[in-house]
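As a starting point, one isolated chain is supplied in structure tokens, in the form predicted alone.
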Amino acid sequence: MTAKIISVFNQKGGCAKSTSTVQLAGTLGLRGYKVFVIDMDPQNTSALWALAATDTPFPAEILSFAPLGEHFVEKVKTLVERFDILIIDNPPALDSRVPWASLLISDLAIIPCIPVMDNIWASRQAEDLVERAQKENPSLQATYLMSMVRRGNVFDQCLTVLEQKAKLPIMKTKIAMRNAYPESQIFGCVVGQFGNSPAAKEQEALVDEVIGLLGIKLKKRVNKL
């Protein structure tokens, strides 16, 4: 089958961008799913977590071709018959054409967003970039996932702002800011490897979700959480 293509991206940086990526590939992987995240971050947050796996190879491939900038779509071409799903993990940069040639190639934009104000504010340039793309890539889909949310009348306040404002649907599950995530980064895995728990539930909730607007067969792990 040909690959369906995912690009995380945000004009803004800080907005769990890179770990949005990772836990979705790698939950995707224990899943089953052959799974390729394309890290075109010059950070290499993302290749950089894969490799700090030891003893258990991390559930997905990812490799950074940020050096060739917006020409590594010549590279997604080779790939997208040997795997199920391909991520894009873009660069956080106004003046980069990646996310452009990303949106361009994808049937998925997934928008990391805390919701705190200046998250939101800048969410329009994210909305202005998808709204250009779909023009020419009319197949494309995008959606706001909201990330590192925490309790607290600012952060409802917040989103409800988003609600109001933004012209893309928010998806239905909800990231929340957990200890669970920045330590999987230490052991190169993603939050499910550890078992059970409120992070791993919600990982296994955006993976439902992203299928399902993916319209690709919904695979069940079999070690259920």
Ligand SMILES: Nc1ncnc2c1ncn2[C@@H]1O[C@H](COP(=O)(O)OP(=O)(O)OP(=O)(O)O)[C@@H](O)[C@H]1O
Second form
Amino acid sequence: MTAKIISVFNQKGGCAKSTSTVQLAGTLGLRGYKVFVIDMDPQNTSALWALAATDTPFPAEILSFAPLGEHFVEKVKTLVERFDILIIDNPPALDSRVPWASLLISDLAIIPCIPVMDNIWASRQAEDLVERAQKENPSLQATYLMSMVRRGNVFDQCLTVLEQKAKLPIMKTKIAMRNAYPESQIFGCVVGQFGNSPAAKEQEALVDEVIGLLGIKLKKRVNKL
Ligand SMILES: Nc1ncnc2c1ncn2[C@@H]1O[C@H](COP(=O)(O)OP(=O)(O)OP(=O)(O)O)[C@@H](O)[C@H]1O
Ligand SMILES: [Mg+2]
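Having seen the form predicted alone, please provide the structure of the form predicted together with the named molecule.
What follows is the entire complex, opening with the chain shown before.
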């Protein structure tokens, strides 16, 4: 077994990196994949999220390696043989070496982006980092994931701007702004563990799309929504 590695990154703060990481990891875990999340953000959001689980353990392993800084990659070597998928939750920092180290070992970079202009302006820096990393890691794929999407002309217009200027593809699945996401933090779970809901459905669609990009064997969820 050699794990596929996903980097969730964007230097822009608060664009849903940790939420995307945790939901993706847990939803893949519910499908039967062995998933390990490396929390590289000193705020420990992902690690604390999993620790909030009470009755049912979180469906993926999540640990903070943030104190190791860019040297966390040494730890990854020991994990790739034990897991199907590793997901790295990156810190929101332009001056950190961690996203760079993370992109160099990844198969897929997911860049969460809210359809508002400040996120779209910042996307240039994320694209530059991907472009440089792809020179050293040519197998790295990268894609935007629209997050906290709301209905309305403002958001539609911003999405159109990104579609026109983006050098990277945008995932077909879009994640809406929903109370279910902060609610799932309270219970230390993913939205799919609440039963069937629009949030659960969009996460299942996201998992299908990610599995397609990684080119790994599709596992369907056993206990249906
Ligand atoms: N789809 C969503 N619907 C509603 N709230 C959301 C959604 N996604 C994220 N949030 C909320 O937005 C806030 C920021 O999300 P999150 O912590 O995932 O961002 P981040 O990019 O990891 O932040 P940081 O840059 O600080 O690491 C959190 O309070 C989270 O609960
Ligand atoms: Mg975060």
